[in-house]
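The form predicted on its own is given below as one chain in structure tokens.
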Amino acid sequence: MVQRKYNFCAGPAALPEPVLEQAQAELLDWQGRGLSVMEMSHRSKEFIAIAEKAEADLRELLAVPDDYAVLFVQGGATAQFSAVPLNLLRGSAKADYLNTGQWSKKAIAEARRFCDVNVVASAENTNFSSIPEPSEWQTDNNAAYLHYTPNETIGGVEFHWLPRVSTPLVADMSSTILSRPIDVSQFGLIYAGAQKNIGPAGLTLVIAKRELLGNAHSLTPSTLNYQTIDDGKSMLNTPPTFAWYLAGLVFEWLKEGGGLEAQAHRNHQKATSLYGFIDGSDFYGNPVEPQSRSWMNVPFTLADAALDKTFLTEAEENDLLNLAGHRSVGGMRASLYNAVSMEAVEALMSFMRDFEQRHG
């Protein structure tokens, strides 16, 4: 057996283990049919049974109402920021977009090629370390929709309530989607690339009400086009077939896990403890407001920047991957996402507690 290390990667992120030996399983030889789903034709019964349990599931994970579209399209989340005004601006040439971070600000600079973007609030001049009071916001009658990201993966600041507007909410859910229930219903349209909570690298989820599709601007691509992918069951042309399968299986591990209320007890549970690790430290902190802190990255810093490159070199060695905080902000980052075991996060603990008592 491969003796596996502990992952805290901000995506692609950890996946199950139960979820890559299946697939290790099943590689060469699905279910005695005689090749791989990566060899099978996306038309063919067997992969249309697979993709078709896929969004089951995940209409049932998330209760998604009947009158939502699901799509599993390609491009990641970052071609989702053209996609949404193209789709939804619907003759409208305004857009409300919450700044609470670095996805934020591109998705704000990429929707600035299609409308007048109205940003509603904007965390920059705290350096993105809390969310905007709703009372601040300045919105726009006119707006065709209100655009923001629930998590923020570099700064590690996350929405635990949901904005109240009066237009569609879009929600960049890439790094928080699956981590625990939501009301779908409460949203116009939800994109979320897999790499986080879904499956690897390649798929983009997108959950969108129907009543908005089917008035995408002219020159609309037909790949960016909802309606025509839903048209086209999410398969105008070849689909990542592999990536798709795999998110199917993790959603039947979810399922298996007790569903999302479950899962939402761990994840909880995993980042109330580091949390209370790093706050009861001289030597660590968190820059963020607790009221805004993410569950599932959890940035942090140590008293002495000059022992960072120490202190990654040391959690390599002791199988803690991926620690090293975004290129843009520094410091350390621990991605909580759904495969991240609380063992995982306790061993963290450990050697961040030696290597305190070491250089602290």
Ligand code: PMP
The other form holds:
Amino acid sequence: MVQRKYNFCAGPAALPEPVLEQAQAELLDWQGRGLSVMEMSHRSKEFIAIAEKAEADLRELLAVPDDYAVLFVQGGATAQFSAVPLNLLRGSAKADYLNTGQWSKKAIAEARRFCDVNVVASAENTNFSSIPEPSEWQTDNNAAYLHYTPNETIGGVEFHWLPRVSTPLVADMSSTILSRPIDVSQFGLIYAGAQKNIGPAGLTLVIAKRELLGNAHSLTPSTLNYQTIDDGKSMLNTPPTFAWYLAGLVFEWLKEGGGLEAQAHRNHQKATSLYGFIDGSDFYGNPVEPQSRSWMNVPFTLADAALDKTFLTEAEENDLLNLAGHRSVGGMRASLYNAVSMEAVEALMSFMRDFEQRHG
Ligand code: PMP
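Show the other one: the form predicted together with this ligand, since we just had the form predicted on its own.
Time for the whole complex; same chain goes first.
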């Protein structure tokens, strides 16, 4: 019997068990072809069918309009911090960036290599516990786009609304994509590393309005040039074939589970339960303003930080893994991505209740 534990890792994160089981069943022999997906040529008709099915399912799940390219690339979301300005500045020297946390800051630092970054608003003065009011944003008329991070994985701050701006909206959706339906047509470009809600690490998704492509900076490496990648059907060079295949299995699993509306309902329930529990206790706390709390990443602190280590050790003994906060901020963090069940959240709350009784 395989003994799986509850995994609250922020990424690489828990994958749906049925997906892992199917991958296991097909590991040595994919659909009677006598070889593993890992051993197939990316140019073979078998792999091309896998790749095309994954793209079609993703397009269906997110209702991606036809005038948007869907790219399967490498380099993580971090490579996109450079790819975005290289492709989307289109001759402009300026771009707008919102600063709502550690991942926004990294995107800003990287963009500064390529352009003059206008920080439209920053939540740094509230220690990233809130989202600056749109009425306070100072956008630049000459900006080529506005970049933001809809869900800050470390701070646990999430936009539950869409910024309205006149420039193309660019979103780092690494830790929120596929957690709920989104209106893709409102975005110029969306990117996301796979290792949270999509599949294993090594794959990155880009969804881009085609009319914005084709004007990349002349020094853009071809592996970062969206137009070149789109022309090559994301197979300019050898793609991460196994990660692409697993992402395809995750998309099938999401469709079978009722699509993104159903997933949003489950995610909302999980997050509401955990925040409700934290708010109802004097022992645990979450610093984020209630209307901006993330459904996916729930950071929390204990009343006495000296108990942090004991909490983590006992959690592991109770089969609750990866609850340490990001190394830059400490404390705890429970990531509740799509593959984390309500049962896992209940096991966590039950442990937290018990821990509080013994140490509170
Ligand atoms: N952006 C966000 C919001 C993230 O959560 C992460 C990873 N945790 C990154 C960017 C960086 O992603 P990668 O490691 O895939 O480059």
